[in-house]
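There is one chain below, alone, in structure tokens, taken in the form predicted on its own.
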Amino acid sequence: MPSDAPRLSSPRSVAGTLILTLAMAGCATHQPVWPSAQQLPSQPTPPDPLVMLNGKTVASPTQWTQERRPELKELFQRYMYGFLPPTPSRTRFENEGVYTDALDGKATLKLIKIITDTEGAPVIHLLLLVPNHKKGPAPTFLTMNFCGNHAVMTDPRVPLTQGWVYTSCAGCVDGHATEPGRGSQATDWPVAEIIDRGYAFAAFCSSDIDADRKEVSTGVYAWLATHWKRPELAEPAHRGSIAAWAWGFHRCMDYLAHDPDIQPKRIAAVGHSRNGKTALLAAAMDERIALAIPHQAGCGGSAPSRGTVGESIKRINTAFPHWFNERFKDFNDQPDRLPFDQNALVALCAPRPVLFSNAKEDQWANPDGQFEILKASDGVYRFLGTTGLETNQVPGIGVLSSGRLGYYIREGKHSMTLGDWRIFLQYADKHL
């Protein structure tokens, strides 16, 4: 098990409930004084991930693993995303239903309730589809949605999400899901084709963790504000919803790592737009995730913070103040003082595969800048003795560069399509 994964006791089944007891992770002990944004040096280009904060160059893979990687994880949480919530002291998994006839008999549908801690802590509802035709455990795509699991497929046995949903979600009435929303996002999630290709598919809703509302917090930060008596954690500037959602990925991994139908070392985190930012952060912070596909993730995800095309730090912090922590706002007008860029987040995934996928007309997400981020990550992959990018030039439209650091761009706009999923499957076929 990776060094930064939760340490678990042997799972035991109690009255249909799988219970795992985890060592309390909490927030690590941190240095008492860290430089302010103004005290950090200006670095107009993305800093080299192999250079420590003190200016020393990483000399060996061991030093990367033991010193630089933990330092980068600390830096990203301290200056940008906020600290991930603590690993629960006790996690329970309750089976809410198993149906072997899903998707016209192609798949087994499992509905799992993940209870993350004591009373009032988030409860994650995980939808899991496992192919019936595949012998043995299946590799898996793990995703987060924002309209609810019921929107992923039309099966009436999938409960309507009980959390807040966007007004843009079909069937939304006063922020709540209703039956007309069932299956409304099925085109975004071609689950039948994923199953046909031999992969399992797992999904959960972001509002189970933290509703994407800048004016109010009803999820994990609201719980921590009460549980830890830290009311400021519920304030938008302090929250860091992307970090909270990444924590949700990790809690789903706690379950998937012990489901006998799942290959625990072949799980890919996938997300589109803000969910792509989350998938990349989740993979960077948890080595149990074998592959990351942040699709059109843009600023705060796969695009450079120092970029001059598309969304900027200042713009994203103004529109979505709850996505990142309060210290990230200090870099609104001076992104050059960030002690890292998103190439370092990709480097935290090394040597695991990462695919950046984009659309030509989605310049808000800065597709060319994303390719530069991959180029600036390549050195770490080579340093660790593996391959990285297969090309130094942006691939042509519709051409997948399928290296360990992969890139794909198609015609079209900001969306996730069946064609995109076929590229995800092709990439996963090679690396999983």
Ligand code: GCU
The other form holds:
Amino acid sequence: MPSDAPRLSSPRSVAGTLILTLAMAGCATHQPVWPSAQQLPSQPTPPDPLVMLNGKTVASPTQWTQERRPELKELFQRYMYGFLPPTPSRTRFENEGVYTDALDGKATLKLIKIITDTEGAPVIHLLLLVPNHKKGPAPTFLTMNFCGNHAVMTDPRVPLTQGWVYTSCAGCVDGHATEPGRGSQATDWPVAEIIDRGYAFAAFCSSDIDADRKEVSTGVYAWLATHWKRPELAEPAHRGSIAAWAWGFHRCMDYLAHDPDIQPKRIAAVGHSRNGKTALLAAAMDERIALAIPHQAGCGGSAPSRGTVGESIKRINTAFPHWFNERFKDFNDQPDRLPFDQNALVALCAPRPVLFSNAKEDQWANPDGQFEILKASDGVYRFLGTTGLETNQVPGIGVLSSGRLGYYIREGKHSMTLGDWRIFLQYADKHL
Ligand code: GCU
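Okay, that's the form predicted on its own, but what's the structure of the form predicted in complex with the ligand?
Every component of the complex follows; first up is the chain already shown.
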């Protein structure tokens, strides 16, 4: 549950007995007290994911799985993203339409409502396209979009998204979608080509889960605040929109795992920019996701928090305070005290494949720093007995380094293009 209540049963320490001491001094129930940012040691380079918070090195893959992975999941939620909402026990799926003639007969379009809990809980509208030419269930790209499913393709049967949309979305009037927005993002999502290549394509809009507004919370945390009678959960400081959206990925996985047209063990999570940060977090926290493609995700996703290039955590926390929890702000002027960096988020995906893809002019997302993050997560992949990065140097422009830890950088700006998707498809053909 998204609470700050300590969750571990045994006290841990960064410096011998720090947490134990604090726990004994400050808490009659002997629950561990987590160190503040100031109490954490300065680590100027990304900490090794294989070193536990208590300073001990992980000795075996079993210890990684049983101790370090849960610890890292806890640390990321506690110090950065906030806690993901709990897995609901009452999710229902409603079929709103199945059309076998989508994309000129290439695909079957399914419109599914994922009702995540009782009255008032988020309802996620999932658009699913399944290739008609393929016999048997298909591998799938699961994607989150900015402007609504109706913007992904021109098919008039896809309902306009009902939630809040960004003013930058075509057709947005007073924060709501209108018909002129239909198909307006089709160049970002080359669905016909994805289908031709034998993949299914699933899409949902982030605002179904939490509208991206710092001043007001209308999504899953607002619902939990009412449902659990904990009003503080709706306050911006207690939200973490990226964690909420990652939870949305997981609810879509709940549905996809049971759709007979989908291969549940072959689902890749894809997102661009803030949605890429989300796709990576979603994969790190849920092993059902077989592959992650955080495209141009940058700070708070694929780029180092300790980076000096592009966006800093102080900038991101100031511009988008609702994306992360309150404690992350404590690191604004001391990112070196974070007990992890984003290499540990990639390591949480190990041994599953992860592709970072970038654009040369998008220095805000720190493409070189992202490569360093992959390098600093490679050790965990090797430790688990699998392969990782295939190169020690940033590959040339337009060249895909297609290792289990993959990297790609092209010319151009911050955007998602058909060319990018061709790289995603090439990577998925190899690894999914
Ligand atoms: C801003 C923000 C980035 C983010 C991007 C996006 O540029 O600073 O962190 O990735 O928006 O989501 O488009």
